[in-house]
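Okay, so here's just one chain, in C-alpha cells, the form predicted on its own.
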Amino acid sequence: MIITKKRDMDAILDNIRNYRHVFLLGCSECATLCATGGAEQLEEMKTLLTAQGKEVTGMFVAKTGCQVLGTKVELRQHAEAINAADCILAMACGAGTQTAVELFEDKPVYTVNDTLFLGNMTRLQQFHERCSQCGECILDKTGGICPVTACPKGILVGPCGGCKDGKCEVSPDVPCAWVKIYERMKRIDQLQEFCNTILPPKDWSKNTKPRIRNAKETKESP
C-alpha cells in the first residue's frame, strides 16, 4: 500500500490562500488506512477550514483514487458541489492526486498529504517500507527479503564493513539486510545454493520514469 502523512496546515492554507470555495476528495484504501484520506479525516479538514472562512462546497471519499475511470464515474454525482468549488484538496497519495488533475484539467488541485513509500501494515497504522519498485525483481534470489530497500546502501552483493553485530552502522535499530537474508536462506535450508548464487549487475534502466504498462498486451516469445 502507499503510505502517506498529511502535510503541515500552515502549507495546505497557503496554496489555498486565494480560493474560498474548496471540494475535499479522498480515498477509501490506502489513505484511509493511513488515517490521512477516510471519511473522518474529511470532516476534520472541513471543520478546520470552515474555522478559516473557507466552504466546502462538498466531498466524497473515492473508492480507489488512483483508478481514474472508476474515480471519473463515482464524481459524477458530485459536478455540481465540484464547479461550485474554487479548487479540490486532495486527501490521498500523488496518484490519487493526479487522478483528480486529469479529471479537472480546469482547477487548481493541491494535495493534502506528503507520499512517503510503499509499505505493509504490520500494525494498526504501524507501516514498514518493503519494496523500491525497481522494476526487476530479485526476491526469489534472495528469501523473499529485498536489499535493494532494507538495506540503505542497496547493497546487492553481501554486507559491507559496518554491519555489526547483525545491525546497521546507519543505526543500531536497524537490522543488517544481508544477515536477515543469510539466516531466513539458513531457516529454509537453502543456504548452500544462496552462497553458490552470484547475483548479476541490477539493470537500473528498468527503473528509468515515467513507467508504463499496458496489462492488456501480450507478447510472444521469440
Contents of the next structure:
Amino acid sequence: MIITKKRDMDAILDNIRNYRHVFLLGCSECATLCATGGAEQLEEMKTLLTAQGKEVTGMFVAKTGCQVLGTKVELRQHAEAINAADCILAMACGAGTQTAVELFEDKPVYTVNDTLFLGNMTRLQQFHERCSQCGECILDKTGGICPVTACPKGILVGPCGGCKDGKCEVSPDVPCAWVKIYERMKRIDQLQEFCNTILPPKDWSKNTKPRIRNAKETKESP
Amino acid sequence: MSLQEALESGKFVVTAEIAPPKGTNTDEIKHLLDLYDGRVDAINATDNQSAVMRMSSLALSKIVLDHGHEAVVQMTCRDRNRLALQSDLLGAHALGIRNVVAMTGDHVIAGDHKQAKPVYDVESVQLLQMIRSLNEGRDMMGTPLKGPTGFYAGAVVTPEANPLEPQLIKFAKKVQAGAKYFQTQAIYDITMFNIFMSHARKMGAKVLAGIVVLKNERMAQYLNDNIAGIRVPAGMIAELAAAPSKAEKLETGIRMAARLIRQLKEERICDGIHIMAIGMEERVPEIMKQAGLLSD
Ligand code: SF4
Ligand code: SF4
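Mind giving me the form predicted in complex with its partner chain, seeing as the form predicted on its own was just shown?
Everything in the complex follows now, all chains and molecules, and the chain you saw is the first one.
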C-alpha cells in the first residue's frame, strides 16, 4: 500500500489561510490504514479546522481515492458541499490528491499528507518500504528480497564494504539487504545461483516518467 | 615502473593514499608528493572519501602523475551515473592515468552533503565490467571507441567482514569482472588476515593489505565499534593503553604498524601494503623505515 504521513498542521493551515470554507476528502484504502485519511481523521480535522474559525462544508471518504472515475461518481452526491467550499483538503496520498485536482478544475486542492513510499504493514500502523516500482522486477533473481529498495544504495551486487555485523552502513537499525538475500538464497537452496549471478545494471528507461499503462491493450492481444 | 609491473615483478609493493584538498590550494599535496618521492610505488587519489566533497580524484591523479608518481584514480559509483563514469574513464586514460580502483562508495548520509541524491547507477562489480569493456575498445552499450582505454583495474575488499561469506563471494565476482589487484580495509590481526589470504591466493588476484596507524586506544576502540570490517585485537588496544603519554601512544601505534608490515613482508603473506595515513602522512617514511622497507 501507499504509506502517507500527516504534514505539520501549521503548514496545512498556511496553505488554506485565504480560504474559509473547506471540503475534506479522505480515502478508505491506504490512507485509512495509515490513519491519515479515514473517517476518524476527517472528524479530527474538522474539529481542528472549526477551532481555527474555518467552516467544513462537507466531508467524504472515497472508496478508492486513486480511482478517478469511481471517485467522481461517489462525489456526485456531495456536489453542493463541494460547491460551497473555497478549497478541498485531500487526506489521501499524492495520487489521491491529484484525483481531486483532476475532478475539480477550478478549485484549489491541498494535500494534508506527505506520501512516503510503497510498503507493507508488518504490525499495526508499522510500515516498511518494500518496492520502488522500478519497472522491471528482479525479485526472481534475488530470493524475493528487493535490493533496489531494501539497500539504500540500490546496488545489484552486494554486500558493499559498509556492511557491519549484518547491518547496513546507513543505519545499525537496518539489516543489510544483501546479507538477507544471501541468507535467504542459501536457505532456499539457491546459493549457487547467488554465487554465479552478476546482475547487469538496471534498465532505467523502464522508469521514464510519467509512466502510463493500458492494461486493456495486453488483454486483447493474445 | 608501473603499478602492474611492480605487482607482477613480485616485489613488496607500497601504495599510499592522498585525499584531495577541500578547495583549490594544492600546496600541501605537493609537499606530500615530495615526501613520498622514491618511497612508494603508487599514490591513490581518493574520490570524495566518506562522501565529503573535495577536489575530484581525477584532477588530483593528474597532479600526482605530473609530479612523477604512478597515479591510481579511485572511482566510486556514488556521484556519477554510467555516462559520467565512462566519460571520466576515457578522460583519465587520455590524461595518462593507467590505474583505477573501482568502489561502490560510502553513502551520502555519511558525508557533508547529506541532502544529495545518491546515484549508484552501477556498483563496483558492474564498474569493473565497464572498465574491462572500455579496455576492450567498446563502451557499455557495445559501441566501438576511437581508441580503447588501458587500465589496470583494482578493487577493494574487507578481509574481516562479518558475515564473511557474502563478502568473499563478492570478492570472487570482482575478480571475475576484471579486478587484478585489491586494496583491503585496514587489517591488524595477522591470523584473521591469513585466513582471508589463503582464500584470495586461490583467486589469483594481487592483494595490498590496508594499513591505518592507531594513534591511541580510543581510536582503536572507535574503529572496532564504528567501522565495518575493522577488528583491532584486544592485545593491541592494551599495548596502546599501557603507553603513558599521547606521544608515546602514537609511537606505539607506529611501532605496531611497522611490526605488522614487516611480518607481512617477511612471511610473504600478501603482495604489498596500501597505507591510509589519514593525517599522519608525515610519519609514513618513518613507518616504512621501521618496517625495513627503506634503507635510508
Ligand atoms: S525489483 Fe524491487 S523495485 Fe523493482 S519492481 Fe521488483 S520489488 Fe519493485
Ligand atoms: S550495507 Fe548492505 S544494504 Fe547497506 S548499502 Fe551496503 S549492501 Fe546495501
